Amino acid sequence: MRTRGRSAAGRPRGGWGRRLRWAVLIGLLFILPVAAVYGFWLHYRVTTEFEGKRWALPARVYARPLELYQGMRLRPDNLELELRTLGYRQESGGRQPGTYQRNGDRFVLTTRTFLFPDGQEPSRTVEIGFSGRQIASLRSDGPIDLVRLDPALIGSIYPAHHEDRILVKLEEVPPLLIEALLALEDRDFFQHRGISFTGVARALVANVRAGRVVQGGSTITQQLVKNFFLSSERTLARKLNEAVMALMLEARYSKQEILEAYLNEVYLGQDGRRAIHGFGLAAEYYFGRPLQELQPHQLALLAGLVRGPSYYDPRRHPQRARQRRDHVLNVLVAQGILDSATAQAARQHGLDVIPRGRGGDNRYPAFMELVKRHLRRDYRPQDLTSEGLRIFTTLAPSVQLRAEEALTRRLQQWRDPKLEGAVVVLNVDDGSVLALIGGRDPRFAGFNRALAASRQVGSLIKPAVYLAALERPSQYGLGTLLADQPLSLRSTNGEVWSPRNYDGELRGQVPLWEALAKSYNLPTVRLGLDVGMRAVLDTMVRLGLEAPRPAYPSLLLGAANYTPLQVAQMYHTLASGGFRSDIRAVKAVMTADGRVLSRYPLVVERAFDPAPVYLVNYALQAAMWNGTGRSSANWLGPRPAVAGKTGTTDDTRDSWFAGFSDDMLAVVWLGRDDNGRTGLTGASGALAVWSELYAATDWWPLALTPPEGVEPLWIERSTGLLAAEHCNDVVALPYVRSYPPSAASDCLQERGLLERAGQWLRGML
């Protein structure tokens, strides 16, 4: 007999069912709150991160803007070089922003609108006429005084993850690009709520037909969620999160907000360590121009890159990229977005991709390092890498490129793979850096010799010695005779130093100006010892150098180490007539929305009276005519209107030249990192690079104007005494009026006696 309510096995009837129901109920009671909490967390993350999304925007670094005016020294080829650096394209008419037309020495160009620290510069069409190496006319609906081009983007300062982007607003994006993206990535974007089931089905059919994955089913919203919040791993959990977050995003934000975020976030390529995000930067990176200026064939290529930036990389895989672009054009025609004629014309274009991306951090690495040094004084690293600051610098692209060409060409001719070089070019007026090269490969971001290579400077130091002497006009003038005779000095430890002239010759007595112009060593040492080491050191400091300690007599011949940038500081004080100002590479810093944070105005102090500086510069100009710099005539013509000084160290380990015109100063160093011999003197090495640079750039001739109180006097060469024009072996040299030579030459005395006798005879008659 069976007991009621029990099974044959003695278990209560329906026990498993009740337990299952209880288990499900308990599970639901646990899962639902967890799911609710997780959903709330996802919603909170979506809303807070999307609304507060603040991309870490790198600082944008710009070159100086080219300002054009009538009478400006600028050859047509250098204007075209500047325009190409800016990404201007040559088109018939030159009437669209960012275009130009050249007809011989006449240009028509249309500038781009640009926000400068001092206000907005509007776009305008300008006609420019040249006469030789100068702008002869400047017109824009009539004659104008000045036009300022937008500055070239020369680099960026990136955050640690090296993402880079240029933010664009939805209304700034060409409609054709948006239509192409929707046609390729999400046809139902304006109909679905985050997930498109018809898109998934369409992709499934296309993939089955092709036998491989040719189309994705993710909406633009899902792609944005994945890029914004999730990883790219292919797991079910990630896809579920993506779908839920896409629904939440669509429920909270407008289609326009989602689309704008997508346009700025999507990954479109890799430039070394720099990740290219967003179409604003991609336009610059691939085509060297703003997104708004792109043509249909270029927009189609960008739209096609979304599917696989690496696979369709137009620089590495041009054939694939072209096929992908043409496919995009076909899709646009099939969907009625583009007419057949326009699409066919677009297919006829090449890819039009520039050789390398514009604005990367490897374009002018030496100059960028100087900019970062400058900015570190006022800004934290996170400010420079995340706030989207706009840095306005002093770099002149055409001067930089001409300097690179000159250095590269000469190094190739000398065929020494270990020979390195550095170049610094300054604007004389304000000490701004126009160009900077840190090594034989201008694109290499390694050891920056312009800033960090501290090398012996040799005879480049000599102007400091002569300036210290000429500050004492009662004792020294340009015609003062110096002894070019053997000399030996014993140090406190018993070592004997016996300097020699470079050519080993002795000349007895030489005029002071000639000793500097021809860089004689023995007269220089004697002069420095007469003036005193303390006075020479003081002069060096006022020129902008740090005084070496201890200072041995060999310092007088350049046995001191300085970088090319420090040498440029010294010579800038000379070139500016005795005014010292710090070398600068940055002029202003703005926020991303146009608010000026910092300005770096020119700060000048007078370091020397104008008279002694003028006398030194007179001798440095003589050095270019009949001294150590005379070979510059091979490039610049006879008696070039420049001044400069060569420098050569022992065993030709370092080759230097520093020289300047009225408005530009350049310092060139050549040497080896292992300090080995180069076989190049300052004249045969660095001067050749300097001369090629000056032959290719636009500069104003040096016109030395005597300051008040300085006048030319006739000086007898052999004695250094005051003479007259009719006397033999005389030269006209500038002197401080109050301090002529203390005695007259025999010729002048004889002339004086004859004149007085003539006056006596006339009186008797």
The other form holds:
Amino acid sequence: MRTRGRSAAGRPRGGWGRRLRWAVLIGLLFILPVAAVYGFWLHYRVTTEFEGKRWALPARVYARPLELYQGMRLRPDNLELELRTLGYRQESGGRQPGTYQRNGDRFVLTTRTFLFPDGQEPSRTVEIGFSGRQIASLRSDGPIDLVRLDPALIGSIYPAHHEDRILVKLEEVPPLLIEALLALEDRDFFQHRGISFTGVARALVANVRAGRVVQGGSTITQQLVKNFFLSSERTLARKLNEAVMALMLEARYSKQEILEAYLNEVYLGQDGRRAIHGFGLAAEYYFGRPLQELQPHQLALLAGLVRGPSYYDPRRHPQRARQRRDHVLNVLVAQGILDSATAQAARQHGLDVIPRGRGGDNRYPAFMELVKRHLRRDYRPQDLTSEGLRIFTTLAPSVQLRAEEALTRRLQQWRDPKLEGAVVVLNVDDGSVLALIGGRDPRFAGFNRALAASRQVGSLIKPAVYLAALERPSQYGLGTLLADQPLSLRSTNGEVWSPRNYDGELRGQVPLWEALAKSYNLPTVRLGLDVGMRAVLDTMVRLGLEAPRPAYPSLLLGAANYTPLQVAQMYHTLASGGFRSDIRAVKAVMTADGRVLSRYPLVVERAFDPAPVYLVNYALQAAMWNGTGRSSANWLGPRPAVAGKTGTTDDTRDSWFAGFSDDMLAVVWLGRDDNGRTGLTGASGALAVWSELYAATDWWPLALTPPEGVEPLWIERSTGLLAAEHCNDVVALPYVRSYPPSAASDCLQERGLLERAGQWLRGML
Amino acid sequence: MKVLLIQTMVLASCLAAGCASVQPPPAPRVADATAQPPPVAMPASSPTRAARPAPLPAAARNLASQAERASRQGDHEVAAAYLERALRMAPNHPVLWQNLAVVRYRQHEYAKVEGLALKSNSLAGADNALRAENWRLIAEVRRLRGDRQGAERAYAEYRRLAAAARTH
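Mind sharing the form predicted in complex with its partner chain? What's above is the form predicted on its own.
Let us now look at the entire complex, which starts with that chain.
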């Protein structure tokens, strides 16, 4: 201060002038830092917004890609269903990416290019010919053997503030959209420096002429700033801030950068709590297709939405939206951007928006919950909601939709509004989840029964008992006779348990395979007690179930609670021949720029010898042919090439079915949340849903191949003894070769006598 | 040295040469049982339905050779991804499972090898040469994981099957 005082002392003195100068100086001393701090703060906000946390990108979740190859099992209708979930448009020729043409059983389609964790898949035009339910030919300028479609986007994991977007690059945006936006919102965009006085003047004139607000004077840059700090207050201070920040943005960034940011930032709609930001997501949200594939009438609609996403909402106010769209088309013609013939053609189109929720986010809430549960093991929530990760899952959309149809249709027929259901469908070969339904309304993201409803499994547990027995081939084979007679067990606290067969009958003795195929309770309890609870529990654990503690003999008839997903794990081990795999819903996670962060590979572990598992599966196939599952023939024809098991609990509280083909396993549960009666058995309830699902999907028939050391033997049915083809009352049953039945039937012994007699006769000659 | 030997031998027999010429899986060993009476005919012979095709679809074969190329360049994860896609098309093909076991072996993911090799064996039927290779692979990973007795048993299996394969 002293130096300043001294230099001031050298200046000419004057009364008022000096005082004023001092006042200004002191004023500036205060104002300048405040202005500087304020300016710096604005600058900081706008640049961090622009560069830093600008877009917390939700993780994108994809279904499994459909791979088409010659010989593949797939019916034409299911291919079309897959194409529709991908948003492919039926268009003559099918030559544009994302379009297809179907003539009966012939398809021409053009795939979209897509970056997979194992490489880029280029766009290709392919001709597909079917022969029945199989792909017979695949051509793309000559025969090809494989084409992989892009995977369907099935959801995103977005953060707490519910802003969702799909980023687009400027060069990916159709030029028509950009020209339309500039024509509507900011004609001088490439000339002004952030604020446009001609724009304001033009808007003023237009508004005065119209007598209301028809044009805004804000430039695109100002709108971008406004969108960054979403707030609708209209104060002068706010306008000033906006203007200053717009100038700052323009000074620092190129027009292209600002335009790209605008295209990704602008607010374009509301889907429940999810805010739709940017044209990339808006294209998916309104049309179910990528932005690049939109046609002029669709682009015009989107461009027109900017002015009022809720006022012009094409789903809520189609009339208004259509007027707005046609107005945009007029502007485009007037500006010389679109020729009038194209505009006329565009006006002929309907709005073309897909129903809400179809291209949307929560189409498969039960499966998405499983995906999130898997990802939580390895990723922090903030990574999932902000890094734009790409999640590759195992969902098969056509299987999912067929399962939903099957469940919904059956539930409608039963007319019990309290009846709930859950479905799990797995791919047998690698344990991946193809479909998951958590309740009677598959779109409702509520209680997910497939993962969380732990219910009594009833007879579904029986294969574990029989497997434990058949692991001891010296004691048990499929033909071994089991006693079907009453029994009572007294527990340590004196309670008596007297199980009965479902039909109340007693059959004396039944062969082991038949006891499982027909789900007889008494032979099962005896068998379980013979091999011992410990062996049964051990088998359950190796099948992939958690063993209940303590375990009572009633466990042998399924007095234990498991979720449909856990049941699926158990049957998966059977279906895959005794090899256990972890159930997978996620295959890989990739960063936004294409780097693979994690893979969840196929791991198999041998839990059982193949032979006993084969024998159990054989009996489970018999269950479908002439046991408890035989009503599946109503859908699948007699003797379907599948295996499975029904489960019914006391008073029909739970109706279960678990069954598999060679490549697909499905578990269906039906019941009520209040655990009340359903009136449905496993066969009349869950099996019907299961069969309907299998009738509508494409799978390979179960071809049980006897493993090394297993061969068919002739067994006398009434005794379980070794016999021969010529004997009476015999069946062929697979047996472990080194452990045939310990004794032979009289029939064989008679033949032995005859043979010896024959030798003796020969000896005489 | 032994690791290297095994690696070259297994790969020579399956990846380098075999993937392009993967053998169709052997026919089921149990004889035709069409003559057998109800109620339970032998499912293996159910003649009314075609089982999944025995010959490898061309698409799966190509994926297997792409896997081989990727693995040779050290890109084992991509190789495994290709093989998983091939398995989706031909899941009962023992050679594909074995190839996946070899890829895991090359990645030193020894814990994953045995299950895959056993899965291959469970589908290999009477293909003694393939089963011998799988047992050799199992023996090697058991040895590397410190299970000497298990390795010995696996080597014994290998020698038995290799001898059987030679006499054929």
